[in-house]
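Have a look below at one chain only, the form predicted on its own, in structure tokens format.
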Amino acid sequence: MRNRSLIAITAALAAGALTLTACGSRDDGKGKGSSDGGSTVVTIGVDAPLTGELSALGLGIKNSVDLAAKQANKNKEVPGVTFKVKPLDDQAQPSSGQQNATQLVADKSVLGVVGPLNSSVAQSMQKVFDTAKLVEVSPANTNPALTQGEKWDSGTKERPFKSYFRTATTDAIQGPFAAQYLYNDAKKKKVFVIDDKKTYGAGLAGTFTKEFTKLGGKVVGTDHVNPDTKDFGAVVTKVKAAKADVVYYGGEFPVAGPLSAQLKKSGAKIPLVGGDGIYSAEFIKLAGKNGEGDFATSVGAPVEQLPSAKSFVDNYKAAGYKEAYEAYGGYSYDSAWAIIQAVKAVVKDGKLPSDARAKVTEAMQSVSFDGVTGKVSFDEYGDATNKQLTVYKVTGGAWKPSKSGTFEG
């Protein structure tokens, strides 16, 4: 988001595993992995909305980090260490992810951080992560200036931080992603865009305009709502007026959910589109019957395409969490599982080098494995070389996938 994006779930896995429940849990709350690994002990920090309205995809965040490393201790992965985990809430707020990032720091057994969730909270965690040399592994985060700097947009490509890495795609491909389908597939000519005016929202929107008007397509209005507000009759109105065809909407479920129906109470019988910032189960709770058509873009394959998902998915319900991994399980936990294999390039007989963080950020560059979203790889600027994306359409209650495939510029 993300902010941004699971594995990309099918729709069984959307009405049931996103749905996951047990009746009890075996993770403690605090979020540490079993400790039979070794003696040398590797905290893994998580960084993620943890209570909220967002809580629903940090605490899907959490869980499958603490299943990576429970995982990495019961198979030995890293033989003579010993994972743990330490999950901070950030509220989705940057400053509290700042904080967060301090406390992280000070804590000299961390060594890698997997989040946040939202672009904007990793703006304010960057810095202080790479000045200690810390590495930071997002399974969310799509604004592409995270990774390629402000002037991106312009072809002026500079990483601002070597710390900071992520599994999911960016935004300069799933807004465009998102418009090629709409205008080529859906053969939705008019939109009206609307985002919340946060560093995700306007940036996937962003990249979506541009696109869209590329190809022909024309944008009738434009709005922001306050992420805040629940009562959207104002710009519902605008979007009537305009006669749009498509509303794209640049942010996040709590907000998309109430959009979505409040567009269709109004007799706007036209189809809201967003990023993986509303593709969760959550949306579908919130907008009701009237989200059904409804559309969202996700980073990766359907899970029914990439076997590797499987034992994920069965590992992540016998742990017995009490929450659905939601959209970004899959890349949480290969974002945990870069760390833990980076962590290994640098061990010797179960001992860790004096400047330990700087060689694992270093050793990051150069992971590479079949993870459970799929390839797991980062460019020179640490985005995921894995740029596949799908859209997917609410159909009977559920999130099913559309189209899967790669942005084509």
Second form
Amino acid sequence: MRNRSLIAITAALAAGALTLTACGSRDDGKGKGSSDGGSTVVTIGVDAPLTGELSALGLGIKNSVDLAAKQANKNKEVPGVTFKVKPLDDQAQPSSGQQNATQLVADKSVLGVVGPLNSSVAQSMQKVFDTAKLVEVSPANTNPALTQGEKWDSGTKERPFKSYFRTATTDAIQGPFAAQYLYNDAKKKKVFVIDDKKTYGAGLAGTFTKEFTKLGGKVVGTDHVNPDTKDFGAVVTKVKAAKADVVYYGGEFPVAGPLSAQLKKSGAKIPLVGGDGIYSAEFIKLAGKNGEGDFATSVGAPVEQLPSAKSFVDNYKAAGYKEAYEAYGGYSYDSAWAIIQAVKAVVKDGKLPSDARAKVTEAMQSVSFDGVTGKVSFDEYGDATNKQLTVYKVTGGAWKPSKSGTFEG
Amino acid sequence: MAEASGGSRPAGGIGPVEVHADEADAPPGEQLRAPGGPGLAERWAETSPRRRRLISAGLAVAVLGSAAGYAAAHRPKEPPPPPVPFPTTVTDLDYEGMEGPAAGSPRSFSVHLRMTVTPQARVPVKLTSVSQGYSSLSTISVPRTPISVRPGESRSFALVVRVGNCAETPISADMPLINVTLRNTRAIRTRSEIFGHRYARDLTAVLRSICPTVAKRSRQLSPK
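How about the form predicted in complex with the partner chain, since we already have the form predicted on its own?
The complete assembly is shown below, putting the previous chain first.
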């Protein structure tokens, strides 16, 4: 009798323990997020250069995504869902980006990725994400081919990957906008065009050159630079010999800053102009006083003109991040918020569907909200419908907005 | 020398007026008494009912008024209303079409635009100037600027453009733009409107018909 009672109690305890164990393991590896004390955990991946020369931009991206996740959790934006952020460093290298894409795909709690910064890195990641139907929203890629296909320039647009979106506008608009400004407003007629031979820099220089020429401007010389070297004596000599009245640089600030400084020190007192890749406080540090009068175009309208941007700036400051949000902070916040809204669209009673990644990707196409950078939504190619640009000029040691443009086409 | 009543004072001297021991020890009610006169309680008792009512009402008003003033001074301040948005953030301009060259004016054409101000604008937005930005194209609006649009409304208008030197026209530009200046009670802002491929295509077509010699050169640059 006593033995039977003991056996019964032991059996009951064992059954109870097994039941609790079964309840604890709900991860079945189908991209369903994971459980965290009753709340479904969804991870937003971030891929950006967190170390290296472009880390100032990459850390601004990472922090802004983190801020969006924190705000979503605080406000219970998606009831029953807690957002986490998983940042990975690609060091602006395509090979690292591809490895990171594989890693993010393998983590089933990841339902969306913000990044990358560089168009060349995006080219190595798109297919990996698309095969896994994992949505990717870049706050910074501007090469048109990423959304419109390789033949976009000849008028044949075809979207290569339905899982790729971006909140920044493209060089198809940025380059010509700079050309219009320099030719009509700044009255520059003879340009020397330099680029770093990378996807972004060469592409931007190309769209700029085409429009500048069509307006009647003259390209008096072209050259390429190696971003790994910082001695630009040879190209500066060519610029002076060509008697250009402006230099257009397709590339990023680690090269643009020293290039501008060396150009002015050589006696060529002409402005250097670039795109969003040079629009950074780091450019002004690197160029020093020689950067005064240089120009950059960047995506978006000036922050001071958007009330939603002011809230972002205040919240970012209150969160105490060490690094500035830089050029892509607002776009990164909006990219993360777009993922959050897409997740919200597919969640029911705090639970994700079995094919969550595919459903989130599908929902992204219909996302629409008033974000930090204005209205956020996407066209049939995954491009932002809100296409705003600003020309900034270095004035008194800081970037100041000079002119804004909005693309309505 | 007369002696003061009600107390023992030194006879023959005036001395300092000092509280006598018997007055200092008197009950509080009696200490309110002016020396030699009736106390407040006695005077209240002697006051007529009507006068008593008037005094009570006056005191009540004074107390209530003080309380109200205190509450007003310490009331939590309401936040000020948000500032009016910048004019560029609440205004859209759309390209609606192009006409020309005009029959009686072979070097002129018209660009039709629509300006819309969102309801969030709160105050009207004025279009105070509009230009093509190219030295060879002079522009006037019809109606003339300023053109005012109220929040939640839209208004069509036209730009009449006259072509000067054909060689300097943006005959094959991919992204020609129009510069507008918008104003409201908050700020004046200038913005470039980039109307995209349809506008670029229509502009190229009309400029080629007005400037056929230059058109030939432009086809070599951009065979659209």
